[in-house]
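Given as structure tokens, the chain that follows is alone and in the form predicted on its own.
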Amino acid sequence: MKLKGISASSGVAIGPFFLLSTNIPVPTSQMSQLSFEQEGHLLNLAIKKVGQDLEARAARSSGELRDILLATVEIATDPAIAEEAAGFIVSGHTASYAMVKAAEVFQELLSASGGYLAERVSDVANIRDRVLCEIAGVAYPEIPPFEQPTVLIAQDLSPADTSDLDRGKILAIVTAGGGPTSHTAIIARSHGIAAIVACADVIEAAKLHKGNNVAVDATEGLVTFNPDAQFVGQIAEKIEKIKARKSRVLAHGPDGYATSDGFITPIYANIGRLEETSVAVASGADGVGLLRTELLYLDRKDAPTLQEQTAIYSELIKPFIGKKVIIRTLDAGADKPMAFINFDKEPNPVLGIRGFRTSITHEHLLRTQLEAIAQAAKDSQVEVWVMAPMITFPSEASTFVKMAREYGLQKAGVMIEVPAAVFLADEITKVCDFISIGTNDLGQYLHAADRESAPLAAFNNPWQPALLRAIELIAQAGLKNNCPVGVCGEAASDPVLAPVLIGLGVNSLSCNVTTLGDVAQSITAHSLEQLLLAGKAVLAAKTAQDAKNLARAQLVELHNLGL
């Protein structure tokens, strides 16, 4: 039985799985036999409890998920969820049933909010989840330890569920929720286990399949219950030569990696945590393409100062000694809260002000941030370039472009993520010094399409042609104006995609770094030429899928990496 999903993590695997369990307890609507007193006092001694877990499991990791356990321990001990369901006890109801309500309101502004806070919505899910468990007196369905190497199928999984996973026991993970930027999709790339979300029908296939091995082939999104013996084969072979790909020699200089003719491009690492810089340097990274600022900014009540930023850029960007790292200010906004900016409530937030848009009417923290990149930049032997994100009008590039001048900074950009900016490339590539594309959230601009919602995964799956034919637009604006373009979105973390984006005329790439030494591979194999047709054949495509197919027929060279 073959099931297909979106690939979220690139690898093989084949083995035996553990379907966890979704047996959570559903409360009614009946009214309660105890006191509002009674009910109460369950309900906030269950939160205490889950939330001190929560702090616990946070304690016991490191990096991105440590931060985004924090993040959620953050919701579940906000008394604002509290109050929500004490109004559903107050009319009667069990503590259970008004988690459930409390949970869904706040589901419901999360979601509307969309951007960062839309991403908050499945962990509002789990914490609701672990809750209800916690005032039933049951256990909440762990994943347990393994004995064996094992594929991991879930409905969707938290970063709480995975926190204390034996990473070296996960042959791969399948969701049947979830999309290309979910929790799951991000832990997964992070400590590279192969991953496969919005694979509809994997739950009930499980189900059918119990005791039976299963195939996951993450490079091209098929999960395949009890594989016969021919394709038990192909995954074997196509194991070893992903052991073949990375004991291969890459062809790498001081100004990026070649092409099988020695063309030049340069791989940068996304990062946006101090731990994240030795990583990045170990996995070949020629800088950084996208140093995330907003992480600074999110758990305080006041804005960092000048001192405290200054302090904070020059250690991110101390380990790129004669590399280029490019920092992108503050992307703040309604779906990035920051409690020292007032916003007025917005009917749709992902549409409102959001990353530029923001110095509008807080020019002072922009200014700060500029002044704080500029000290750290003189400082050091970096070079450090700017770029300001949310851009939609030549005239706020060359704004921004303006004021990072002012403070000494000579290599100015902007992110182009608004569909209006694709139009408008040649005007804004005039006035910059180079451009990155966030395929994010153009991608879920471009498609109207919440990049955080399961049933709508396949309009974000950058082979769409449409976010394909945009970036060949931007690309070719910066080539006329002499203006480099690159990418630092999740499509250039794809090592299939990685090329086409090259052929497609962008000068640079900038990904996850545990995804960075197949998209060097991927690169390095292939001819500029063969990069150059697949980006031409791409152009034509109807559909994300024959994107994809009418590129690997243009680049041979991934069936023999294993891609």
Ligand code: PEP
Given for the second form:
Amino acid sequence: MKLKGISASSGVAIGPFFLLSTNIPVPTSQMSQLSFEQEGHLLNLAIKKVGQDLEARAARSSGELRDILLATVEIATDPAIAEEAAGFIVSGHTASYAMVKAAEVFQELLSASGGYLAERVSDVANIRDRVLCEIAGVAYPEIPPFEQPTVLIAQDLSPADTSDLDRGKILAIVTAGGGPTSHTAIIARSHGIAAIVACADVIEAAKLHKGNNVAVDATEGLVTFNPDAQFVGQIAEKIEKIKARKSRVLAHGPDGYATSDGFITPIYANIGRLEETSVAVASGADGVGLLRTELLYLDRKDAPTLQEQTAIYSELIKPFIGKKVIIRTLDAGADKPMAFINFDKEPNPVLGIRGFRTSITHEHLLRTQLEAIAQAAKDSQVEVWVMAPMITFPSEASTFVKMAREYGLQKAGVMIEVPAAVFLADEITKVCDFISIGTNDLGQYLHAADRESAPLAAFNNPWQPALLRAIELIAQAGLKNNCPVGVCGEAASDPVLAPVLIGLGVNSLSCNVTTLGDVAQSITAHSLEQLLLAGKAVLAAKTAQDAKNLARAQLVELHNLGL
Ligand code: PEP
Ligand code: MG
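Provide the structure of the form predicted in complex with phosphoenolpyruvate (PEP), given the form predicted on its own shown above.
Below, the chain from earlier opens the complete complex, with every other chain and molecule after it.
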């Protein structure tokens, strides 16, 4: 039996599976037999215990998982949840029922906020389930320690569910829910575990195939229960190719990775936190192509000072001596609202005051940031470039470049992620030192489809012909005006699409640290001619799948690399 899901972390595995139970006590709306003081006490005690447990898990964790768990502790212990629940308890309901209702209210609020906040909906669900178990006095269904390497199958996984996993024993993860930006996906990617999310029927299939093996091909997004001998052979071959790929030595010069015929492509890393710098260096990045500075300040109520910013940027660029770091100015707004900038409620924040547009109302913040970047860059021996997000007009681009120069920043460019800027790319590339294409937003705006929407995921597929043609238009404008063009959106992190982008005329790539190695593999395994042919081929594609097939037909080494 074959099922299709969305690939969230590449890799291939085969073996036994474990299906995580979803047995959580479900309360009814029946009135309580206890006093409201007793029910209130039960609820507060349960919330406290869950908060303490999550805190202990955070203390045992590190990096991104620790940060996510600490954010979950804050949600669990937010007095607003207990207050909301108290209303139901006072009207005679049980603590469990009140918790369910309070969680519903919070989930609705978070969903309505969209973006990063909408991702927290599943965290609230997990906190609710843990509290319900606590109140009922039953054990929360934890993932047991595995004796042998196992594929983990679940409806969804919360960060707390995965915090104590022995990662060496997890062959792959498959969830029925979640999306490519869900916590499951982030955690799987950061640990290099193959993962498929949004695999709708996997729970039913797992129940039917209890005791059998399952093959997970997260490169293709395919889950196969009870695979036949021939398929097992194919999967085993793919696993061998991946092993061989990981040990290949890649051609790399001082300026970047080399194709099989010596054409140089710099491959940079995308980062947003201090902890990621060492991972970026270890992954073989030629520097940083996108430092998302807003991620440093998402929780801040007040604007960071010049001194605070100078200090953190100095730390962030330190590991890249002799290399390049492109710092993006704050991309506040939309899915990344910041309390000290986006305080007016906008009816449609994705089309509102975000990115460079925030300088209309907060020019001083942009100036402070540029000054801090310039101070950090001074005497650092790191080549620091700056770029502005969400540029629409050439006039905005030239305003930004001039402003950067005022602070002594000699290399200034902009991101192209708004369709208008694609058609104005000729003028924009004339006034900038470089361009970086944000394919995540460009895809969303080109197709008028929210990039976080699971039902519209196909619209945001980076292989969509309209996006590929837009990239080619920008690359051509850059070539004409001698302005280097890079891609820093997720498209550059796809090891099959990355060589195509170079074939379309893009000069550099900046990707996710977890796939950077695979991107470098696929670029170095091919010749420039193969990349150019792949770029030419996709321009004739009618659909995203068509584009991928046409590219694969040219990139013949992908198969040998197990990609
Ligand atoms: C993009 O839009 O492609 C991009 C890189 O910016 P972000 O994902 O931070 O919006
Ligand atoms: Mg963007």
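Positions refer to the first chain, counted from 1. Owing to the predicted nature of the structure, the values given are computational and were not obtained by experimental measurement.
Enquirer: Decide which of 244, 90, 227, 104 coincides with the hinge of the rigid-body turn seen between the two forms.
Expert: That leaves 244 as the hinge residue.
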